[in-house]
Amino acid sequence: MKDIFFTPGPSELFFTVEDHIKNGFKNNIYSISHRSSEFKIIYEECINRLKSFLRIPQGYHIAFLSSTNEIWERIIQNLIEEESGHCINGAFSKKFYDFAILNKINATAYNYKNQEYKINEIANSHELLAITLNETSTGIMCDGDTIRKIRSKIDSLIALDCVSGIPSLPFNINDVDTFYFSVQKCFGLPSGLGVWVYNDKCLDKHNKLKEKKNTGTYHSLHKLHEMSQKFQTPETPNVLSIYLLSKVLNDMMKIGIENIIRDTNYKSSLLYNTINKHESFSPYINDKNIQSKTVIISNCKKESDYYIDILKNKRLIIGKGYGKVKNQIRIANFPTHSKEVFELLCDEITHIK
């Protein structure tokens, strides 16, 4: 038996990559041009596999770069001019906040510890919001319908950190106007890529901003709008990444997005009932509303590390909290992890003693 890893990212690769990367060389995918029109069909295949799986409406438009924190980087520059609000859960949440000071922005933080955002604390006027799906440091979740309400009250732009539950979490993209994840994590590929999705409405109001400041480079939103609909990036990309995100994707467009909800509820309600029967274990978030269904956190009595080593000596690698927390374990529950897996993790959780 080879290692498992539940750590909440980077993650067990998802089962069909290795396959992939083996066709990718056959085929000398990794060495052709980035301006061929070999290229240039694995993108737009990539591009039209995102659109179909996630169900992404028209009007919405996907740019590929670096990273989720380049995004939130791009975000700040292409799409606000003097202030920003951003609703804060944790860690990666604060992390965004944190870009927007360092840029000059004024924004606005909403702290939230280990509860629902407070829709009616949250003013309407904001250039834009940002608030998350799913908080990896913390374990909180933000469900379609909170987002629903908040987009019913916020007129302004509305943007959706996705990274660790997409396409886990459903939600209604009508609802933001961009989102954005990495694809280390629920789409169980090496890291090195970040998705952004974007509308028309930021367009307009990148169009109007790029006037007024400078809103990048290369990575512009004009600039990475314009090479995607010709399907190309502005730089040499990371063709590895898009290659594979596209063949996976065609993989989980055949086991369904449906089915991959409905696992992703049972193996993460057998965890937590599993955390909430055992002596040494308890949830971190208490209330059921917001507890992550693909980041599972939970308090433990003695040193995570003692967890971790019996687990590993099993080959199940799970993670530590998030930062200096020395008394809590991070567990992934990501498509990739079959509900056989998820029974043997919980099985030999019960015999931790």
Contents of the next structure:
Number of protein chains: 2
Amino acid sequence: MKDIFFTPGPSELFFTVEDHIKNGFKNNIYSISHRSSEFKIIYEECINRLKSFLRIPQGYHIAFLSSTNEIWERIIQNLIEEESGHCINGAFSKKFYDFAILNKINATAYNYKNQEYKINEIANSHELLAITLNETSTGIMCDGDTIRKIRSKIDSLIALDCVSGIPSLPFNINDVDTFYFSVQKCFGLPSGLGVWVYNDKCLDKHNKLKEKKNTGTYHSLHKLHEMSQKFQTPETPNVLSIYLLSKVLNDMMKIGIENIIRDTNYKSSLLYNTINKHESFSPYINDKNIQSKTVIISNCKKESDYYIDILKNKRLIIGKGYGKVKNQIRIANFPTHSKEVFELLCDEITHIK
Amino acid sequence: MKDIFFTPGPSELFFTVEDHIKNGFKNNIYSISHRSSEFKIIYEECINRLKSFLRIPQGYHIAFLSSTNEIWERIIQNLIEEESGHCINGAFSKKFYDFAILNKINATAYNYKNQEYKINEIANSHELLAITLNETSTGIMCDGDTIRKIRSKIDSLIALDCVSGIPSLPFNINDVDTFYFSVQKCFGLPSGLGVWVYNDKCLDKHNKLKEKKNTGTYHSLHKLHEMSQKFQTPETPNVLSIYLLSKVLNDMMKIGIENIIRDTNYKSSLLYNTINKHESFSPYINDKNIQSKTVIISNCKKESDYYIDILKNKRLIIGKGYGKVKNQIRIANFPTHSKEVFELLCDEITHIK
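Having seen the form predicted on its own, I'd like the form predicted in complex with a further copy of the same chain now, please.
Entire complex below, previous chain first.
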């Protein structure tokens, strides 16, 4: 048996990735020009599959960047003039806020440590409100109902961080104006590609803004959008990653997004049950409404290395707590993790003394 | 026989890349955390090999970004306060200048269309002077002597674009303060990684600047430098590409940089001789001092598609002229192209009617 990675990203590769990479060599995908018709076909196919698989409505568009860190910076440059609001429930939502501050944006932080967003506290005056579908650092999820409630209360642009949530955690895309993710989480790909989805309202805002401030160069939103309409990127992109994403989307479409969501729910229930029953473990997040289904975090009696090493000996690789936290483990529940390997993992956790 | 790509990037992969990618799967490289000790070892090894192979002197440092377009933007944000000088001899050096203008930099263009840099024209008052080792769009090379002469005349920071030049075209690194390249040219890797080398003088300049202006967020130079000292990146990087670069550097070190340079000279002489003798072709750049050895451009009597298709039928894939140019072909001469395949290519070109 080989190692199975349950780390929260980079993680276990989607099980078809190795074959797709090999086929890419046969078909010269990594040598073709990014200005060639062959590349444009790969690009268009990837965009069409994203739109179809994620059911992206009309009026929403897609651009490829290199990471979510980059997308945070581009959102700040391209969609915010003076101020923004940030619902913060972990290190990554905090980092987006920090980026805004570094960019001299008058950003407001709404801090929700281990609790639901308090929608009534959020001002309706922000240019853009940043929320998070799944906080990878703390394992806090925001469900579709909450996002809908925010949409009904808030008139500003809404940006949803979907890094470790999409496509496993459902939400209504019409409830947000922009969302984004990177491919090394639920899509099970090598890291190095960020996907940015934005709607016409974002484009309108950007087109007004670009007359007033510096919105960047090759990756300013209008440049990304202009090139994207031609199935191209402004720079030489990570062709390998766009190619692999398209192939994995095709595989996931065959499985079906409903089945992926259903299996995510089953596997997360199994793991939370296992943790709840075990005397050495307890869920870090107690409120079941916000317990993440894709990044499950447990407190543990001993230091995390003890448990990580026991499972590593069984070739099951789990993650440690985020940052300097010592008594936590983090376990990813992504589409590539089958029910069978999750049952195996839960069995092994149950037997830990 | 499979297709052989002589396109000027993305191009033919270095001949060891497929095996290295496969080994990466065996060793779980694409699943490991970018904060793990395993990744830090890969990072450190790659940095050490770059320093050793390219003979990077003390006081120079290395950071990984996603493309040369990004490095242009970061240089402008991080090393230029008000103004810069740009020696322009093609579309890419022009693009760097355009990026500076978009960033409200008072940039000066020195235009040298198909001719050597006129060093005496260049002002010695720039904060940073941008020059190009090899212009991929026009096939114009700048040799080490010229760079040395510029260094001896100019006190400002000197930035050298090495995209399609390094490691095949030699220059003295001490003659520049920063240089950069992307890996899909001479290193024969899939696209999606830029390498930025900068010296202590750049760091000093940046550290003063960062108090005065917005130098970016996750990829500001001090953040990149701080993380690089810990063999890490600020964001989840393109781990696959850093891993492959390290492996290919190791292969190139076994061949030796002198042998790579010598073979580059041999192959380029062969191709220029072939072009000069053929009645349908003539070199686009006539001045031998600036004729590129790595991206050879030829004018041709008929439209380029005619010649491209003939060679494609022989499974030899060459490039068309840059942008909208119709009567030009571009041929890459990179380290992965053996003398044997170059002899084959020249034979086939000779026989074109």
